[in-house]
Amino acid sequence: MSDLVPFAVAVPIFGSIVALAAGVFRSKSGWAVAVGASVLQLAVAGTLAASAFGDERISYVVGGFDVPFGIELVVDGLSATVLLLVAGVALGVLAYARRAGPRSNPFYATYLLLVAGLSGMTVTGDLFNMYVFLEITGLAAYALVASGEDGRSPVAALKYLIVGTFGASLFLLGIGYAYIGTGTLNMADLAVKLAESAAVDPTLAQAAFALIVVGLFIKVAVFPLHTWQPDAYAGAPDTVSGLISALVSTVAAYALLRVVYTVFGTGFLESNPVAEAMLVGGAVVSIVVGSLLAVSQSEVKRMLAYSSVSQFGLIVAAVAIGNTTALVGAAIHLVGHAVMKGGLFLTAGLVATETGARTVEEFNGLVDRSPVGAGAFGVLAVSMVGVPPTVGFAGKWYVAVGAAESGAWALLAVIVASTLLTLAYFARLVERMFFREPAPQPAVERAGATTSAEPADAVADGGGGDPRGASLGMYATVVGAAVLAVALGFAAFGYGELLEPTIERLLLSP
């Protein structure tokens, strides 16, 4: 079974390659390819889950080398429930594109890139090839959101490379102290020998610490370190905001998770009360800040956007709590924000397509106009607030109970209030949609969308509109996210039952 895991990130490696190739003589055989390489990643990603669970962990050093001075990558319930959403979300998502576009052989080859480097990024138990992937990831993001054709896009697209590049610097600077220290760059070695404190320097280990957080933070868009993400996440093209929106900042969580537990451990914190304080001032400022710019918002896009600086503080929030009920709640919080995030750009792009509504007063009467839309974004707004029985309700339920067991009563405070500023937000939508007047409907679309008077070819492949309207799989994407929310929510507490065994090792872990 080890040998299937580097088949996680060789395969969207090569999709890549031969999309980029096939383009040479059918120019758009991307889509096809892209999606094969999507099936079997899911079929390797699902393989490697279902014996992720169970008392040892999955792992490959690449080359035959001993750890720790070959690349090790791991697989255990955690990082398999990561790269299964990976899969998962990118294989989705292409059901959306195939109407919605960009349609060109680059764009898929950068896609399967992006996904490559997500996945990298998932299973790798070495922190500089952390670092290699996470620099996959941000250049493939960075293409993605410039491949819209509004203008607006290349300037996102430039924004998010400076500032993304200036967080991955801080990382990297921070593996470099890590280094220095102990020697090592194995994540599990460098755990051991960073809990041998005489063995380390301690300025050194803090200044590692506080340089790969902050890094991470910039990555994950916590306040105030979130500026590339409302522009980047509105200026991308729909079938781009939906992927982005769902996966990169979510695996970058997942991988501050991963290196604050597995590398500094829970005695780092607890011996070090400033790195502690880190997480919970980035938790408590994204989660308010966050919630209060997203209320101000008129574009749909841009509301959302700010909606995940918030959500991803309640991410913080449980990996500054660091218990297992918290930690656990982190990880289907995760899954869910995914979901959730990623089906309401989807579902925000879709109604442009129906209707040319991308403000949040175009959204009058939207259920009138295009019902499908407007019944999807209802039901992932709802989850998304953490309504019972939904996927937002199980993963702040167990962040909120892992605080109250922690004593953190401040913090279960804001995590609560996060529930009523979320609905702040939502609420306003949702009233608007199916309890208002139908808007007059807008004679351009926003955001490099298209016009109802334009003529087909008006509309190059790399657009972000399709004047044919949308497809079947566009409205399978956004009903199929909208039911995951819903059925996601049922299976979450099952789910947490299996998870904590690896957490438990986690937090356990030198």
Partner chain sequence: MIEAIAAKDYYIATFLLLGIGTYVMIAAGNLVKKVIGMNIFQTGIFLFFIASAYVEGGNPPILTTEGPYVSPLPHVLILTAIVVGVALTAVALGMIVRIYAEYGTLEEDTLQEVRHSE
Second form
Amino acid sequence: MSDLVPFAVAVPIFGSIVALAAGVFRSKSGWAVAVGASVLQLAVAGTLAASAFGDERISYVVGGFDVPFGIELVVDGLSATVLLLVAGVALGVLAYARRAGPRSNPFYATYLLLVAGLSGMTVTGDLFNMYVFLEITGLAAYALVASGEDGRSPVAALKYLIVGTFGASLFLLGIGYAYIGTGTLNMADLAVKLAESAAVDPTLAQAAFALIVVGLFIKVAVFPLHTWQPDAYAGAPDTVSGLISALVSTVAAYALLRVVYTVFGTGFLESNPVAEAMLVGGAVVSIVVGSLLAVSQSEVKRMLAYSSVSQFGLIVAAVAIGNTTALVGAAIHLVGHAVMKGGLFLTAGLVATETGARTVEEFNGLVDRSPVGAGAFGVLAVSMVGVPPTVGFAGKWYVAVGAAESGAWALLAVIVASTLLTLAYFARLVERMFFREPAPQPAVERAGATTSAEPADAVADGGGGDPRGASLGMYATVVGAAVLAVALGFAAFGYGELLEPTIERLLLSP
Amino acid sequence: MIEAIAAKDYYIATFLLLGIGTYVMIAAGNLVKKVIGMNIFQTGIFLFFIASAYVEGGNPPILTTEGPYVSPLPHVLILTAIVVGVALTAVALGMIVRIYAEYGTLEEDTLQEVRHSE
Amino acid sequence: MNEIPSLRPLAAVLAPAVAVAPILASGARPNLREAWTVLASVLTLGLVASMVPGVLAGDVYVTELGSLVPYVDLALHADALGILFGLLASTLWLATSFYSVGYMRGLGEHSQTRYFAAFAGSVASAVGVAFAANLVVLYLFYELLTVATYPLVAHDETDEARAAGRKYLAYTFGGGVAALAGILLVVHLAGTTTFVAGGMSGLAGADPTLARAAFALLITGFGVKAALMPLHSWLPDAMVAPTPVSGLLHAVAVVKSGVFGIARVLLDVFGVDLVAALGVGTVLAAVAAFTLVVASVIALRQDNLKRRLAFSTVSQLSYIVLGLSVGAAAAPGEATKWALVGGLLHIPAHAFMKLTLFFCAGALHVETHTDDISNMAGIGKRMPLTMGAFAVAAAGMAGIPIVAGFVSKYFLLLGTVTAGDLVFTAALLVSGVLNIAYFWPVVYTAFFESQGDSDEKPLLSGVLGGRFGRAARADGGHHGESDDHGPFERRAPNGAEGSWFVVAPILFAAAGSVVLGVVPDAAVFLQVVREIVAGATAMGVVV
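Having seen the form predicted on its own, I'd like the form predicted together with the partner chain now, please.
So here's everything in the complex, that chain up top.
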């Protein structure tokens, strides 16, 4: 079984090369290759997940070097979840990308490279290896954002690149401190050495923690380190916004959870109140300010991006609380948010393809022009707000119960109030979609607005969007996301029980 | 005081590079200069790792030389990091080429003006 | 008490919920669409009614569907309290279904498909609230009810309707957040969310300060929909919705789900003993007493009939809350029983009466486009049956014997007197007088005035004989066309006054109010109420 682990990374990398090579012989063959690789990847992830939830944990040592000297790949319940999510979302978005584009082979090669990087971050058990995969993920994401056809894509991508590299560099610097303090890079080994408090200078450990966490905060887009995100999500083609909003920050948040609990552990947080305060502060500010910024956006995709800032605040809050219930909640919300936010971005893309509407104002009376889009958007928004029995509620409930169990009252208040904050920005959109007449001539109005990029061919903004309109695959993906957002709410408890042993082991580890 | 500084010269250089790099990334108006700032910042980190591997009187970690050796692992790590850095620079410059083709400028201020007047 | 595993509670929730799909699908064929609505409402009523005999015999029907999240089972149970609300909602939904057909078609309203679909969704949520077996499932349906009702409030798609919809969402989701926080505190203190007749055992030993905080949060949360002052202001604004919505949802299903939540919190979460021990019952009773008097005073000044009815609703809901809280706060004994019986019985009593009143207001709107009381001089000639029913229900509201309101108010007065809370008795009596003061002018105007003297006539007669001038109209919603109502022609009470789809439900609801008032023992609701009180106070059969 453990021999299967490297394939989770190798399959997409290999697929990426094949996609690039196939382009030499036949253009536009990338999609088929990507689908093949994603299906295989999903099968690998599924097989691994099936046994990871049963057994202790699956470990594979790369190249036969013994741990802690070699690189270890680890799959436990938590990483299996994220791996499955990555593979599933990648495949789902492909169904959407068929018509929505971009369609070049290099695009799909980069697409698969991104999947490889994300999978690598998920399964790695080595801190430096995580940095490498973080950068692979980053590189692929920057290139994907830049693949849009209009001018704002490369500008947004460059900003993303510079800020993202800064974050990854801080992460690397933190690894340096941890390495100097302990002489090892293997996560499990680091945890053991850091726990022997006498052996490690506490200042080194604190510096390592601070740098790694701030670096990952940038990647997760926690306020005020989120500045790259709205531009990147809004500037990217719709397919890419859907993919990266669902996965990139999600896996970074998973990495945060992994590093904080596998490497540093609860003991470290207890003995360093400042470290915990850093997490709590980041969470609270992110939840509140992210929502407030979302309310003031006029472009739908930017609004959704700020919503992510707020939602990841919730996950950071769960990491800060750090008991079993809260961390199970973090895992559920990671999955739930990926489905909901990815779905929302793809729905926004679908709506733009059908009607050209991209700003909040243009969503007026959308239900008549794009009933499927408006309906899916409504369901996903309701789920995002956290109305039971959707998955949005399940995640929030676990985290909130975790906060109550730990007696973190201030955090609990913010988490509960976040429902209202989320409502504030989604309600106005829902009201416009269903209860307003469309503006008389949106095209003319849009030409007067300065924020919108290319009014005349808004459809083409999608990077090679097809004038023939939306495809069945696009509808299926969007509706599928909406259905999943509700269905997963019922699966949350069973999943939580499956995951509990993993989380308990995670919290017990030295 | 001077001895204390001299004993830590590598680290001081490291943080000077980090500071300069951050400053250039934020303050430079030209996009290419921002990328250069990013490179300087990364170089600081490379130096930090390599410096940590240094052993007083150590030899290169090659089997034919006598010990003590300097630590080989950071060198290997930084080799990887340098490759990553090169790739990042290449991608960044590729984007800059596209931006220039699209807007005809590399100055951030001008770029902002052009985009607002679109 | 036997727990009987049964799918009937679930089926009762699903029947209206599932009906949403065919209703949406048959939007192009109105008759088929309405047939689905009626079919679903008959089915729901049948399912709920089939559980009544068992519940009266002390059984509880339980549907277990596994766990939702930690501490929370996805479970429904039809106990006496649940049946009270479920039976009420499903009975009145049937009447309202017919009425909706008459009303919506009579006005040629737009988006009728969305209307009927959202209506079915709302009723499904309300039945879900009734049969929820724990706080979280209750919260779940409580939130879904908000979502499902929102399209109905914003139905008109005017700026006013959208503003009302926004306010509605802000208030109810705000309340939902408070309730969620309270639920989390209860989980923390008691380690469970499941309702237990007589209260959760884990709460009794908990830190009193935290327990009081949990109580306050829960009551705030449910108090929004129960329109306790100062959380009531969404309700009068929501009157912009079509009248059947105001009638069934904003006088029965939605607002009573708030009251029902409060009843669950008092009886099945904290339990009457703990509420008395914590001293929170009296505080709640004081809030309710304040609300019921002040809302009645405000109702006096409303010229728009629906707004006047809305403030009347605010006031009447607090009767229920007052009864529940006085009952819970009093020392165990006669007072507890009477106050609780009065409060709970007022749930169906008020529902029948207020539904009649709203139906009448809607009938006036459909037939004559009259919304303001100042324009209703002589309207009784035009619509004799409608205004007759209005007069009966209004009399009931004021607590005049042989109508439902008398019975419940009698129990309430008895409860407050035995408990020694004479202040509350006084509040109830004052409010009763005010009820007459704000309903009588409507009846008087309709039957004993004619359009001719309307120029000289004061718009509203004050309680103490004072007169409010034209300025009072600003209180009511303005309608541009309100000045062109000619004198009303006389029509015979044989159906000429409007469609039978409208008139028959009015007569049904009015008849219900009278039956509840004349033979309360024969009507099933009082028996259910006795069952609830017996369970909650562990005192055996009462009254």
